[in-house]
Every structure is written in C-alpha cells, then in structure tokens.
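Heads up, the chain below is alone and in the form predicted on its own; it's given as structure tokens.
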Amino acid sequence: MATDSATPTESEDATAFGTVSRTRGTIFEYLSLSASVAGLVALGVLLVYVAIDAFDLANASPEWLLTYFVTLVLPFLAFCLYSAGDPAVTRRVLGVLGGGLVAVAVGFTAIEAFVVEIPRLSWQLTYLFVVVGPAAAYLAYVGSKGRVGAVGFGLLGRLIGGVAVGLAVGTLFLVFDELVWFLAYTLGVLPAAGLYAYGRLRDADRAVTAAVPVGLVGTVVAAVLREVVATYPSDTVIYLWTIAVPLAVVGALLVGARGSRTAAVAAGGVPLALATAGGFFGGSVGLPGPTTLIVIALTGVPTTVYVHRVVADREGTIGLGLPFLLGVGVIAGALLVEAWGVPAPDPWLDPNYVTEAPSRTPEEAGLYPAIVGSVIIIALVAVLSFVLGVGTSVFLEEYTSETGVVGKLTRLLQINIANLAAIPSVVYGLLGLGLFANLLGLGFGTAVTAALTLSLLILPITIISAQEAIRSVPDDLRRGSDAMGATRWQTTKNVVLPEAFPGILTGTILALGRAIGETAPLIMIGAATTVFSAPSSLFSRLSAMPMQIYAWSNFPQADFRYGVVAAGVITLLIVLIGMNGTAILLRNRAEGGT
C-alpha cells in the first residue's frame, strides 16, 4: 500500500541530492557569470580600442572632451533622467557618475604608476567608455519606457531611420533600372493599388481579386515596353512620381484619418515640397538631386505623421525637443572648441570616408564603393532568403505528411537542412564559384553571384528559424480555424503566418547580419578586394565592406592597419546594429499587432 511518508533512506538520498545539486548549481551559476563577464569585458575592450582609432580619440585633449561632455552628454543625461521621473534612478545615476569619476581617476593613475602604462588611453577616455557610456545607455533604456522619452527617441528613430532607408534606396537605384521601375509603377503597381483600395472601400471583392493579376500584367508589359519606348523623364521626375508622391499621399491619408484635413494636407504637402526642391536644386549645392529627393521624402513624411500624432494625443510633446537638444549641443560644442582654439581630433570616420573611393593614401581612403556593394548584396539576399526560406518552412511544417514515404523524405530533408547549417562558409563559396560563376555564367565577383552564394549560406538558418516560429503557433488556433470552415491556405495565411511572423522576421534579419560580415564566400567567388567606383549593374564586379577591410589590413602603413581599418569596422558595426534594431522594432510592432 502506498504511503505519503518517505522511508529514511529515501529522505537521506533526497537531502544529499538536494545538497549536491545546490552546490553544483551555485558553482555553475558563478562560472557562467564569470564566463559572461569575461567575454563581455574582452569584447568591450576591443570595441573601445576600435572606436578610439576610428575617431582619433587618443589625440583628443581633456578640454575637448570636457566641452562636449558639458554641451552634449550632460543635457542628454538630464533629458533621460527627466524622462525616467524616478528619484531613485536619479540618485543612483548621479552616484555612479560622481563615484565613477573618482574611482576611474584613482585606479587608472595607480595602474600606470605601479603596474604598466596603458597605451592610447587616458583616464578621461576610460571614464567616458566605462562609466558615462553605460550610464547613458541605461538611462536611455529606462527613459524610453516613459511617454516623454519614448516620444523623443521615436522622433530620433524616424529622422535617422528615414535618412538611412533613403540612402539605401538611392544606392539600389545605382544598379536597378529606374526606367523599368517607372514603367512598372505606372502600368502595374499604381493600377493594382487603385483597384485594391477601391475594392476595400466599396466592398467589391472582384476589384480586390483583380488587383494582383492587373499588377502582374502591368509589370510584364513594362518589361516589354522598356526596349520600345525611347523617351523617358529625368531621374528626379521619376523618383518624384514613383516615390515622393505616393509617400505624401499615404502620409496625408494617415493624418486625415484622425479628422484634420488641414493637417493632412500639411503632413503630405510640406515634405513633398521640400523633397521636390531638394531634387531639383540639390545639384546647385553639390548634393545629388535624385538621392536628396528620396532621403527628404522618406524622412519628412514619417516625421510629420509622427509629430502630428504626438501633438494630437497631447502626450509627451516635450519629448519632441530631444533632437533639438542634441543638435544645439553639437553646434554649441563646435563653436566653443573653435572659439577657444581647443585642439580637436581628426577622425578617420568622417563624411568623406563614406562618400569617397579607396585610395593608396590613408587620409584620402574611402569606403563608398564597398558600402554600395554591401547594400546591393544584402538587398538581394534579403529577398531571396526570405522568400525561399519562409516558403520552404511553410511547406515542411504545414503541407507535408508526417507518415509514409513522404514523411520519411521530409525527415531526411530536415536532417540535411540542419547539417547544411553547420557547413563552413568557404564550402558555400566553392559551390557558388562552380554553380553560379562557372556553370550558369553569371560572372566572377558580380552582385548576382555574390547574392546567390550568400543566400545559400544563410538559407538553412532562415528555414530552421522560420520552422521553429511556425511550430510554436498553438495547434488550437489551427483547429479553431479549421472548425470555422477555412481551407488550409486560409488558415496558414490568416492564422499561422501572422502569429509566427515576429519569430520569422527576427531569424531572417539576424541571418542577414551573418551574411553581411562574411568574407570567405566572397573570396572564393572572386569578389574584388578593391574597386574604385560603385557598380553600375547587377553584373558589374563589386567589392563589399568585409573585403575592403581585409585588403586594408594587409597594407604596410600603420594608418591603414589601425585608423582606416577601424573606421571600416565601425561602419560595418553601424550597419549591423541598424539591421538588428530594425528586426527588434519590426518584431515588437508585429507582436503588438497580434
């Protein structure tokens, strides 16, 4: 007969097991913590030295650091403290900043006096990276949870994100045929969007259904007419018609949905007018007109829509002053440094670095062709890997049978996909060289060959991450949809994919982060280490940021190996952080919408 009380032997065993488990668990916990801290510190030291080299901070005088600390860093910290609105956080941060100042100064001086000299570091720089940087990040995180901070950072995100997206779109039009896009938009995209909108507004299912066929037919006709039509508008007019005007209309509709017709006209019209002026007159001040038009349109419309929402909701309007606060801080710091004659560092990473071609002189070296090459490659890889990866995962998870011959083939396929994810990247480079460059004749080191090769590299990761996201959708949702009479495709489209979309998106963009930093496949397919002009088509030879950084690291001059390479690494990191930030933003929005 079973009893509730355990025997003495069982109790002793359980006690001994619990004691041993707790001890080992505690040891494991502290070992894990130590390993994490050691890894983070090592990575942090590496990034600190890279940043010092890229921005030439080793030559920054204490007066220069103090000036920008007062005009830029302190106002930013004050805004974040105000956003947090927590006295405990304020006291803690002030204690860290004040105590950290003394601790860093004493510790740094003691190490240099009694142990060893720390190269290329001063205690002011150490304080900046070790105390001020983490404190600012912590406050930005805490402040972003409040409405005031969220508004301020949201506006900054639209300004910076709009410029980044606009430059990326302008870069892509260097190789994509804008004339085909002009015809496809006019004959395919615009009629299809009009039919879809009409069908939704009038509840006409036929119009909604006809939108996709009309768009496809229009795109095919555009491809045919590309070689027939001889006269086209200028690039500025094409971008104005196909990008700026639709964006302005969308912005006006979003604002108009809140009930203000005047504000709607202003939200769409003001950015459109500025973009038009920038497109036609940007050349007179040395700016590329078409790219300026795209950047202003993609920055201005989201910004005006966001500002109107904040003002209309009357929540956190003071947060709109954060960009103004930072701008004034930068200008004030520059004026004070100039007025007092404070020696300023000469950063390697400056506007010329990202807009000029490579050079044999370190001071004139630029990364522009490699940046363009990386943007083109990643754009193609994103489209290919997302479509193929998500399509494959949906088929494997939702449509294949788990039993019989099909089930065995499916399991065999999944095992091979998992194994492919662990294959070294150089093998994919050999595959791309043999299949795309030699067999299909797509060319050595071209954008198409590089994109297809890197797509194969990250395709297993994309498939596996998408499968995990789809697998995490509860079966109850599928059964509920089936019980309502939905077909399998309707269940997949309306239930499964929306629920799995955040996970799919996160896995895909993180895989793209790996693709942008790969060098071995590009070396194997013959990508150039250095090119002196941006590619003009998808079949032009190009370079990428990792390739150019690798080439510079072998130059004998110390300025190349430290300053120029460090600036390239920072540029690559900025792109990666931007991609990861985009993934987090889109995932959070998708999670909020489900």
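Under this definition, the rigid core comprises the largest set of C-alpha atoms superposing within 1.5 Å between the forms. As the structure is a prediction and not an experimental result, all values here were calculated from the model. Residue numbers count along the first chain shown, from 1. What changes on going to the form predicted together with its partner chain:
- When the rigid core is held fixed, the Cα atom of Val383 travels less than 2 angstroms between these two forms.
- A movement of the C-alpha atom of Ala558 falling short of 2 angstroms is seen between these two forms when the two forms are aligned on their rigid core.
- The two forms, fitted on the rigid core, differ between these two forms by less than 2 Å at the CA of Val45.
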Given for the second form:
Amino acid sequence: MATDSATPTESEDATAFGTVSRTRGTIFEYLSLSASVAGLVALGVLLVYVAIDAFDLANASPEWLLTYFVTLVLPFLAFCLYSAGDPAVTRRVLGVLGGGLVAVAVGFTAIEAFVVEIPRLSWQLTYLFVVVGPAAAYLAYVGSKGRVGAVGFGLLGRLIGGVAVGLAVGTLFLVFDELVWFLAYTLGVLPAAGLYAYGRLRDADRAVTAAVPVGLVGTVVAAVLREVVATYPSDTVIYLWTIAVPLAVVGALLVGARGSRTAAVAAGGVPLALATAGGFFGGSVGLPGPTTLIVIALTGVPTTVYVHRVVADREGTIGLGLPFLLGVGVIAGALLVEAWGVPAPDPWLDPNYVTEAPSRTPEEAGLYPAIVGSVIIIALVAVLSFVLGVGTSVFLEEYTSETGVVGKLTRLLQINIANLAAIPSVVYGLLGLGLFANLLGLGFGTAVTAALTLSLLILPITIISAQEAIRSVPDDLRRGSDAMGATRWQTTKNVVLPEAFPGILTGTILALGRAIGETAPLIMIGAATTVFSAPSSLFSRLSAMPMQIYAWSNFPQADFRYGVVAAGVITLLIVLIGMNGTAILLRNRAEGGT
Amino acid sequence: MTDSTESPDLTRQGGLTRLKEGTYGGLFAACAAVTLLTTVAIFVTLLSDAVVFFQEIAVTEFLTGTNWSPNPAGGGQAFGIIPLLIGTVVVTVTAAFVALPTGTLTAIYLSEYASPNARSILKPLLEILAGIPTVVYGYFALVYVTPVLEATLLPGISTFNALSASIMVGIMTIPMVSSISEDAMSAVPDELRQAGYGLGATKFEVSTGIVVPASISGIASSYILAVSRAIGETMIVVVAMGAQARMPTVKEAAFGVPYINPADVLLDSGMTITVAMVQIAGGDLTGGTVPYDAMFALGLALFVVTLVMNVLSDFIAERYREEY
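For comparison with the form predicted on its own, provide the form predicted together with its partner chain.
Expanding to the full complex; the earlier chain stays at the top.
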C-alpha cells in the first residue's frame, strides 16, 4: 500500500524533472533573435523603398524585369556557379530561386488579397529584392572564392575602382591650381623621388635623407615661381606629364620585373597612348579632357598589370570575361527592351543626375556641385586626420611612458580623447564657426573651414582605431628591432607602422565614411545647402552631398521628396558602401597575409 | 609597450641622429597636443559667446523661460530653454524605449545564443546601422515612416512629428547599446555559466540570472552612452520633427490632477536643443546678435549635459565593474 502510493509520487517527480518547461527559454531565444534583426529588417525595407524610388522601379513592367533577369542576372549567377564549381551550391541556389519564386508569388498575393494592399510593390519586385538580390550576393561571395571568380571580380574591381579614383582625382583638380601643381611636381616631387630611388638603389643614405628637404624646397620655389613664370603647357599636357607618365612608368616597371620586355612596354605604353588620345579626344567632344585622361590612366595601368599577371599565371583566365559578360548583358537587355517596345522605367539616378547642377525642376536637378564639394572635403579631411591621428597614436603607444607624471598626463590625454569622441557633432560645428570661420577668418562654409571642422570631429575615432592597430603589433618585433640597435624612430618607422598600416588605414577609411555623412557641423559653419556651380577654390563656399539631401527633403513636391532625394541617398550610400567595402577588403587581406 | 623607458645608450649616436629622434618625438607630441587643444578650444569658444549671451539674457530667464522664439516676430524675442528641454527629453525617452530593449536582447543573443558564424554576419551588419548618415535616417522618417504610421495605426499624426524621428534615433543607437553590452557580457567568465548549468539552470536562466546581472555595469554604461547620443542627435530630428517650440498642453483629469497626454507630444512637431541650434545657424548668420550668441549658450548646455553623461558612464563602468 505504502509502496503503491509512493511509486506514483516518485514517477510524478521524475516526469516533472524530465520535462522542465523549455517554452520560456525558447520564446526568449527567438525574441532576442528577432530583436537582433529588427533594426536590420527595418533598414532593409526602407532601403528597398529608396531603391524603388531612385530607380523608378515602381513603373518597371514585368517584361522589363524579365528581360534584364535573363540577359544580366542569370549569366552573372551562372558565372559565379561555374567559378564555385560546387554541385551542392548549385542545387541550393536553384532551390532558392525556384522555391522563392513560388513562395513570394503566393505569399504576396495572399497578403494583398486578405490582409492589406502593399503600396508600390509588385510581387516581381519583391522577388527581386527578397530572393534574387540576396542569392546573387551570396553567390558572388562564394564565386569570388574560386579562382575564376577571384580573377573576374579582381578585374571588375580594378576597372570600377580605377574609374572612381580617377573621377575623384579629376574632381580635385577643379579646385587646386594645376599650374602650382605642375611646378611643385617638376621641381619638388620629381627630384625628391629621384634622389630617394637613387639612394635606395646605391645604398647612399645621404641621398635618402636629402630627399625630403629637396622636395620641400622645390615646393616652396614652385609657389614663388607661380606668379613669375609667364607661359605654361596646356592642362592636358600637365596631367599627362604629372600623372599619366609616372603611372605608366610604375606599371611598366612592375610588369618588367616579371621578365617580359614587350609586356612591360605594353603595360606602360598602351594606357599612356590611350590616355593621351582620350585627353585630346575628350577635349574636342566637350568632355573635360584632363579628367578623361586621368580616368583612363588610372584605370588602364592597373588593369593591364593585372591582366598580364593573370595571363602569365595561366590560372582562371576565363574570369577576365566577367566585365564583358556584364557589359554584353546590359547592352542586350537594352536592345531587347527597345526592340519589343517594353516601357522602361525612367530612373532619377542617371548620368545626368551626377553631372548636372541642382535645379528648381525635379527632372533637371542634379548633384554635381555637392559631389565635388564632398570629394574636396574628404580629400582634405583624409590628409589632416590621417597625419594627426597616426601621429597622436604613435605618441601614445610608442613614445610616452605609463608611469610617473608623464603616465598621468598620458592617462589624461586618453580620457580626453574618449570624451571628444562622444561630443555631439553640432558642438563641433560651433567650434568650427567660432574658431575657424570667425576667429581665424577662414570664411563661412568654405572648403577649408568645413575640412578642418570635420577633421577634428573624426580625429578621436581615427586615433582610437590607430591605437588599437599599433597595440596589436607583437612586442617581440619591437624588441627584435631594438636588439639590432635601431632607435625608437627607426623601430616605429620600419617595424611598427608597416605592421599596423592595414589596421590604421581601415580605421581611417571608416572614420572618413562618418565624415562624408555628417551634416549638422556643416550647417553650423554656414555651408550653403545648395550651390549651383562646383567650388573653384579652397576658399569658395561649397555644399556637400548630405547638405543637398537635407535641402531637398524640405521641398514639398512629391517628385523631389520621393525621386530626387532618393537618388541622392542612393548616391551617398554607394559612396559609403564603396569606402566601407574597401576598408573590409583591406582588413581581410591584412588578416589573411599575416 | 613602452616599458623600456631607459635603454642604455650603446651606440653613442651622433648629434644629428639624436636631434632627429628628438624632432620626431616632438612632432608626435604636438599631434597629441591637438586633441587637448580641441577640448580647450571647444570650451573657450562655447563659453566666450555664451557669456556675452548671458549678459543680455539672465541665466534664470534662460533656464526657466517657457517660450522660445529667437527671431523677433511680432511679440519680440524670447529665450526660454524649457520647451526645447521637453522636446529633447521626449525624443530621448522614446528612442530609449526602442533602442535599450532591442539592444540588450541583441547583445544577449550575440553573446549567449548565436553561433560564431551567425555572430560574424550579424555584428558587421549591425555596424551598418550606425554608419548610415543621420540625414538619411531623417529622410526615412519623414518620407516613409510617417506616412506608414498615418496610413495604419495613427491617422492623426502630423507630417512633422516626434514619434517617427524618435523611432529612427532609436534604431540608429541600437548598435551602440548592443556592442558595448555584448563586450560586457562576453567578459563574464565561463566558470559562472558552467556553475549555473551545474546547478541545473537552463540557458534562459543562465542568460538572465547570471550573465546579465554580472555584466550590469557595462550594460548601464552602454545605456547612458546611447541616451547621450540620442540627446546630441541632430539631423534626424531636424528633418523629421519639424521646428516648433511648443509647450505641451496640460489637461486636467478628475479631481483637478494635471496631466499631459503623451500622444499630443509624440504625434505633433516639436523642437529639441539641437534643432534650435540648427535653425538659428540656417538663418542669416551675423556675429554679435543675441540669437547668434544664444546658439552658443545652447551648445554649452548640450556640451555640459553630454559630458556629464559620458563621465557618468565611465564612472559606472569603472566603479561597479565586477572583478573576477
């Protein structure tokens, strides 16, 4: 009896013990998971709508989407699949694309029919953004791991990167006086570089040491001679001499180092000839000739060197076809759409948008002056914050001691930097207004004022990331260098900085991304929200991309609010993503290298 | 790093080398001095113009006035910071309601539940949230979020309103909360978790009962930093919240108890300290006028508030950190 009554109790206990309620834990896990992705999903949805507005995809007909899907997206996916060469990946991708097609169509129709109408989206667009986009990104990632894909994306990256850098450099020369640059290059940079190279080759320390003073003297002389010399070569010749020729020489040397003399001549000569021709041709058809020249030179030389290397290695040569694949896809899509008379959407973000000045009418509005303004600001900020940031972090990590009075001062500096990082950006704007614009008289809303203000704003972030990079250099390396009898500066220069360089660069680029997007400080220093022509000197008033976006978003017309601003947002985000992507690539390469 | 303070001079370097060494050291020190100078310059710039402002307008009037209209329109100028403070507090509190729970849960997920693979994808993605320019967030709030709120939940919402701006400020600050909190949670030693599992605790109990309490100082300091960021946030509110310095209407409930309907404040436009500054700066800037100086007084107030928050956050992280 007693045992009878005891047994059920025991077994009850046992079952109770065996089935500890896990519901709460499971709910919590999924709650926290959904919290992690909530912000990302919200941002993703908003970005989808911005993209739809910027490219006018709401008006894209299914036929138009299908045409480009067949001519552009499918070949790209096939290329990545070929490069990955993995049947499992192929199966998965086909499953996702096919299953996603059905699921999106059914789900979308169900929601529209029973719940609520989803504004400005069709199921085809949803499929594009929810399934095709992520699948293509995933495949691009997997495909780039394969040899063929790596070659293809490498070539594509050099082409796009070369064009972007070329355009940015060309933009910079809208502002900087090219005559001063010409003299400074000829009298300062060239002799200094020559001395340095000579010293390195012949082991002549004196020549290396003399390089910096010679360069400085040459630059100063150039500044003086600017007013004295009366005749100058034309702009195209200046750019050819100062940018295209050295680039071609470097390219030829790089290729020549691997043996083939003919290839070296090709690597240097062909882009140089193309750049020369492009410069004169561009000038005659109305394109800015010097800019065309710079773009061709900066794109051609790296591409030629890369192609030569790939061909010499005989591995993944097929990958070189990727740019052609994409180009042919775009052209074929355009031809088919034209031939069948499929109504094509009229994107706000088109070539006109990035080459025209702002306008009262939405169709004609462009972002050009603001883009130029942003490029100038970023170039100045990059130089200033890199020099100051690296200098400060080297001082904090390598030169001060952590004990005694100096240690306390260092700690104070460290706290101060952390605090500076947390000060709101409007306050930096006030600093720029009070100090640079008013007290030093650099002018309201000029490029110099803006650049100085933003440099101080991102300086703490640069310092903190550079410090981390320097700190992660192993101490053994320093001790080894010390043991060889190197001085502190030699250790820093030859051992620490080269090791830490990728980390420092990554941090700086990320900080620059922050500076591109800042608006409040620019408003505070009185930068113009809209300027109608590109700035013509460092002391002219300028606008920047976020400023223009801010100005336009106040316009009440729907075309401005939804179309023009969306295009501006996409432009800004493309620049930002490009920079962050570069930073991540640098970091990965550095981590992979060591 | 720099423990080799006094290395013996083995090489007897010549004067030129020593001079070179000294020059480089001096150059780096000069770079470091720029950061100190920046702090001093901020302080002096803010203070010098703020002092001029307070000679015109009494400090008490500035701190207790309930009317903000820097541009003389009919009735004349008024510089009371109270409506701006109310706007700032409303935005900050609402943003905190979005960012703090989401950020904390994200941190718990990243540090306790996520596989290394998931973490390596989620963390950089979350950093993107902080990297989007704030003017873009403001545009999102104005052009997409407000119409959606109006069409679905809140038909009475006005074009410029505090709610959608605050939601965006909240989303922007999520990564700040999650990354600092996650650092604190990851620093909790594994022995504590194992001890919890040894006592039969579930993963949920370990997460909420052991890891979160053990890292509470880090979480608290991340909260304060996020709130400080929300206070100083400018472009989102400038674009999406409008610029009307309003005092909320105080209603009377039963028995004459005064109350403020939060919906009135959230669904309508308002003005924060930062918006007021941008509004003055966007007008015609001329030094020496009272509104110009008022901008610096507001900046000083903002600077002091955020500085106090940062110091507080640092203090909490240092003082209440559990040492294991």
